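Given next, in structure tokens, is a single chain: the form predicted alone.
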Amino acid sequence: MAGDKVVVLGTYVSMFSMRAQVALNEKGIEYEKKEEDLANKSPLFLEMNPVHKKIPVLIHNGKPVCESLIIVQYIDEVWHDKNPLLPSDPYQRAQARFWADFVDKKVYDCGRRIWATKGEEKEAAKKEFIGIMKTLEGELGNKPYFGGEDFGYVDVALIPFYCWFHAYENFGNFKTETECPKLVEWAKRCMQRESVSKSLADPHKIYEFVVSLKKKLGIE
């Protein structure tokens, strides 16, 4: 749509935001990144998002819509002419639904176990991390995205997780690639799009940034 003001308040480090950039991107959309400071939060975001005051907020046309996953639904719909994410088919859409809120049930809070814990909660939370993967390479199957032949809803929930990876290996001390080769042969794969690779954060930035974080949360 011609005209159209696209911002998305976000962070650098946050999986979420980076759901709302991939969508965009793999729509072709022309959008202004506007970093949010959590501490202290900017008067456009407490506008914008008043009830969770979570990133990320997309900004379309000067109304706000928030949460990632209800933001990419947005994105497909309004730009519904272009690279649809979700499947025409309303059972193949009910199915894309339900794993990426899988995705979203799962994932991020097993990770950040991994870095935040010790001893045998740490050890507990890569075991159920390295199955929630195992899990997911099994809904993927020998199919190049979890959609099929292309490119999709669910990817875009779960790739952004991918650039955390190197953090949660290294503090918990195993590998992603040895457990499950074909979800990260799939990630792989995924980072080769434009779309993915220039929405993502840098793998060690973000490893610095969880030690940072651990120094300020005091654990050690």
Given for the second form:
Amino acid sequence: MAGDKVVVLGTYVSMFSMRAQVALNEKGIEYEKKEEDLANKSPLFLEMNPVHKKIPVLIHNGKPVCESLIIVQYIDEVWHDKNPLLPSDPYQRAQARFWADFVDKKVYDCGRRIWATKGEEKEAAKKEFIGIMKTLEGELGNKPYFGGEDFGYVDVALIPFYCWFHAYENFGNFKTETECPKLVEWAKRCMQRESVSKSLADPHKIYEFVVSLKKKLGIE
Amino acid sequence: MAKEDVLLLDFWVSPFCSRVKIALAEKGVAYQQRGEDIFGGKSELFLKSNPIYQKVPVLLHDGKPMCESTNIVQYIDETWPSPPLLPSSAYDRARARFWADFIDKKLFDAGGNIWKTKGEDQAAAKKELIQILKYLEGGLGDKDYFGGDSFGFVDIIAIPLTNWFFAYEKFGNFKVEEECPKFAAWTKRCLGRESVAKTLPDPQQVFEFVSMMRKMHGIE
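Please supply the coordinates for the form predicted together with its partner chain, as a counterpart to the form predicted alone shown previously.
The complete assembly is shown below, putting the previous chain first.
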């Protein structure tokens, strides 16, 4: 759409910001990415998401959309003529929304517990994380993408976590590739898409970010 | 559509199941329902239909299962388009999904914190609930319903949770109507709809159920 102004308020490390970027890239939409300093929230940010005060926020022609999966659905509906992310069949859509919601409910919290805890708690978090990945692997099955033949909504929801795997693996002392080879194969397949590789952060930078965050939070 | 095509796995007091029932009633869709004993033995169909969370509601349409109430309501809206529950513009839909997500993340847990605690913890929980309702009042504005002139998606997501307010008020010793009159007025408006009035259990029965839960949790 000519004359569209699209802004993403996000952060470099946030897998949730990355979802919005992947979706916009899939649709070939030009946008401005504004890096938000969460320790010093900008007036624009607070105006655009007064309820949650969280990133990402998509601002389309001045109007804000919040919550990353809601943003992805919005992007899919507005720019519906290119690379549809959600299937057209209502039952398939319900399945896609279920699995994206599963990713939301499970992956971030569990991943966080791997790097933020020690000893038994860390071991439990690691086990749980591998369990979650195995469940997702089961859902993927033999399909190239969660969306089937085509990259889709659930792929967008999950792939940004891939750049955090290196950090989880370092702190948790495991390798996702050993435990869930099919899932890592899927992730590498997604990374071959420019929409994804342009959006995801460098895993080493994520690791460094977590190291400094742990220091800041006083977690050994 | 024949009654046997649509089956709801249900638990009588669950506000999440009520959402699905209200949506089906609004669309005039005939369905069967089967009560699940969520404290006792879960049926084989139930465990097979929702292996990930083992929670109600589950909607089976032509034998195909769907889980997570907000997801199910969207499916119902897409499968039986008339009358529409979600707005037609992508931006308004994003707003509707935002409020549904906010309600899902916050409301039931905040209420739970009121009946599960005492003293200072309970006072804090009450404050939180009131704050949430005030945010929702902001979302409602001067409109009759969250969607505008017509009862819709966000109203369906929210109204069953208000069915538990009588219990929260009794245990927390406060009145929602005094703190959030606009929200209380919206509640009364929705309760005037047949689909809502016929679906929601008697708040006194909900109170008795919550009393039983308190005993089970060892709270006097």
